[in-house]
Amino acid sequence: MLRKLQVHLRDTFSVPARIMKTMSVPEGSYERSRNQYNSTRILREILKETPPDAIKILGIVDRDLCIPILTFVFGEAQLGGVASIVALARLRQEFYGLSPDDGILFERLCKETLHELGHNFGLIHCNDRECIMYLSNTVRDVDRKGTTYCGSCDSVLYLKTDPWRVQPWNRR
């Protein structure tokens, strides 16, 4: 799944992208209260492995994420910086008590992905429900919405990004 994410990175976005190293999840993550894992403070380890020559850094955990203020989180994204990360728990089948579905997870794992970097290049949440952008507070939410940024997202994204090393994506 790794694999084709990458490819689906690299055509999107018009850059390499190159799978590292697994990280472990990081000691102090857990919220025992919760049975969850703290997603600011994964992001934060994240962060630390930057490579120098990354334009962005994605961490993808097969862990349920939260944060104080919610009861759980897709992802999470530096607004307008570096690093984000993305939560496979509950965009699995199986968390929802349904049949392991390898299609209906790549594609959800793609659009908050997609999401979780639009905020990294600086995007804020849009109105738009087929908009990438759009807020998800639900599975279904994920689900219902687009697989590409709106024009008013695409035409800012393009703005917020240097034209000689992020060419123009998802035209309509």
Given for the second form:
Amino acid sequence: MLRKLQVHLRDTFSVPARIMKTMSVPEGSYERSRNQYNSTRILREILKETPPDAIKILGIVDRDLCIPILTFVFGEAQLGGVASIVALARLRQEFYGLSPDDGILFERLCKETLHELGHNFGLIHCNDRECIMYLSNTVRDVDRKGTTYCGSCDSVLYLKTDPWRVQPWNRR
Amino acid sequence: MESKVNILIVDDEEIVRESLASWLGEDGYEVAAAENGARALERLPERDWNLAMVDLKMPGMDGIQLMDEIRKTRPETIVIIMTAYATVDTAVQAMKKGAYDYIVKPFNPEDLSMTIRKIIEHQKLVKENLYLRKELKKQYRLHDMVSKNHKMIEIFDLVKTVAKSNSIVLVQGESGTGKELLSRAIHMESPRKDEPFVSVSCAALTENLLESELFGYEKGAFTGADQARSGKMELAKDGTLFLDEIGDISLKLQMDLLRVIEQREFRRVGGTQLIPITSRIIAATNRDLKKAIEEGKFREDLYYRLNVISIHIPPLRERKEDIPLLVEHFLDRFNIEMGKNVDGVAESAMRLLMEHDWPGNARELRNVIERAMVVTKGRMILDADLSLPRPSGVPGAPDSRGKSLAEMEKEHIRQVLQENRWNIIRSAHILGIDRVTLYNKIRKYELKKEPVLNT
Ligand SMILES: Nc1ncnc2c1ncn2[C@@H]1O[C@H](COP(=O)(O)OP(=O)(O)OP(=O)(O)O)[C@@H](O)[C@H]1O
Ligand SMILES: [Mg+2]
Ligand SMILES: [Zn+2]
Ligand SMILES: [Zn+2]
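Next up, the form predicted in complex with its partner chain in place of the form predicted alone?
To see the whole picture, the full complex is given below, headed by that same chain.
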């Protein structure tokens, strides 16, 4: 699934994507009373792992994430910054008592990944319900929105990723 | 372009500030954070904060104290109190003191998005409304008086002209219609506005006392006059002398007054020196002077002396369109005076106000609103907050007789909840109370969600 995601990200942004070695979930991020992990704390640790040549770093964690004030988050990103994180737990059908479905999980993962990376590239939430930058607070919202950026978000993104974009004629 | 929405986060925990700022930032809000109340107050002047999200428990100044401070300097900033420990008492206290909402950490992300959006939307409406209202008020306002009744607006116009002259004005109207208020407005519109406005209540005093009150007295004029005193006529100097309840003075004093007004000079009681009158005289009465003349209780010649410019203020029941306007006027005023945050009057309560006959006119309405604002628990004045006699023959629940207020309230809440399928937010809105109050009442009356039977 990670490989598929790698391809998907590369094709979307036209920038090279690299899978890094697995990182353990930072100890201090566990919130005992809630049996959840603090996404902001994990994000801080991910940021420390950024390789010198990377422009963005994305963490994918198979845990349930939260921040102190919210019951959960699907992910978190530094707005216009480097690091972001996406949690798998609530994207899984099992979480809602349904039978596992890798196809659905992958689609949701792609959407949330593009969403958080969009924040990293400076995008804020979009009012277009179809747009991937639409704020989704439930998996229903995630499933309802489209798999791509709307026109205006996409053009902002195009400008923001321009310096790093692999030109088509350079692509192998 | 839409202006940026500014949110200030105040929490002593860094991780809370950072994570909430990040989450709100992703939603496009301009977010800043402060680690304690003192820092927050320092940051207040930096921007026009739309919203402050304030932690309840912080070392030093706590959330409620900070909210009080914010409300003093930035009343337009909406405050949400956040806490990890839910106690209904503090929630109620916070909401009573004007917190918009009280959220218990952790909060459902969907609800938080909704809450914030609603606040911003509400603020936008209030701003537009305030602007519109101010625009409207311009036409309907004369100093402290408001009205949209055409007769009243004519009077307001007349006042502006009359104010420039020195003629005597007679203001008539039932008790509480605003005779004194109007007389003050005449004074304030006149070139005499920086001189004194001196009011004499003619009904309150005996003939002798009123005489010395008006004209003053010399030393030894009567027993007890061990020192000379100037009367109100002198004290008014180049200002305005307001003779209130002129219909109540004795016939003898009426004659004295007539002479004084004609000659524009007077003597202190027991004095010989003539003192010129330089003030402008306005007289008011709630009596029917024409009738008093017929009955021989009021001198016709004095009446004509006073009645150079005559203003008759219509009673409130003849200008019911002024009721909502006056209500709003009094709400604004008492919100400031009492430090309250009452938004308005529920539709049904407004209907009661419109139906009432108002024998005491605007003053009675003011008192009813004042009392309602003292007793109301929420941001809306409800029927029960009004101490009005229920007009007879109003169609109501047929079985409502003999039931206590509490029983009626319980029944009403149960019904509204059922109609709204126990949607708390919507029900609270309809009831005109906040969510915490509704939860409290549900607990108090032990209301339970009943299964809806499909038929
Ligand atoms: N048009 C108005 N707009 C706003 N407030 C009003 C208006 N008319 C009356 N009021 C309110 O009613 C109160 C009573 O008004 P005022 O004292 O002028 O009445 P009055 O006619 O002199 O009554 P009385 O005959 O009993 O002395 C005022 O203090 C004011 O609060
Ligand atoms: Mg009066
Ligand atoms: Zn978009
Ligand atoms: Zn987002």
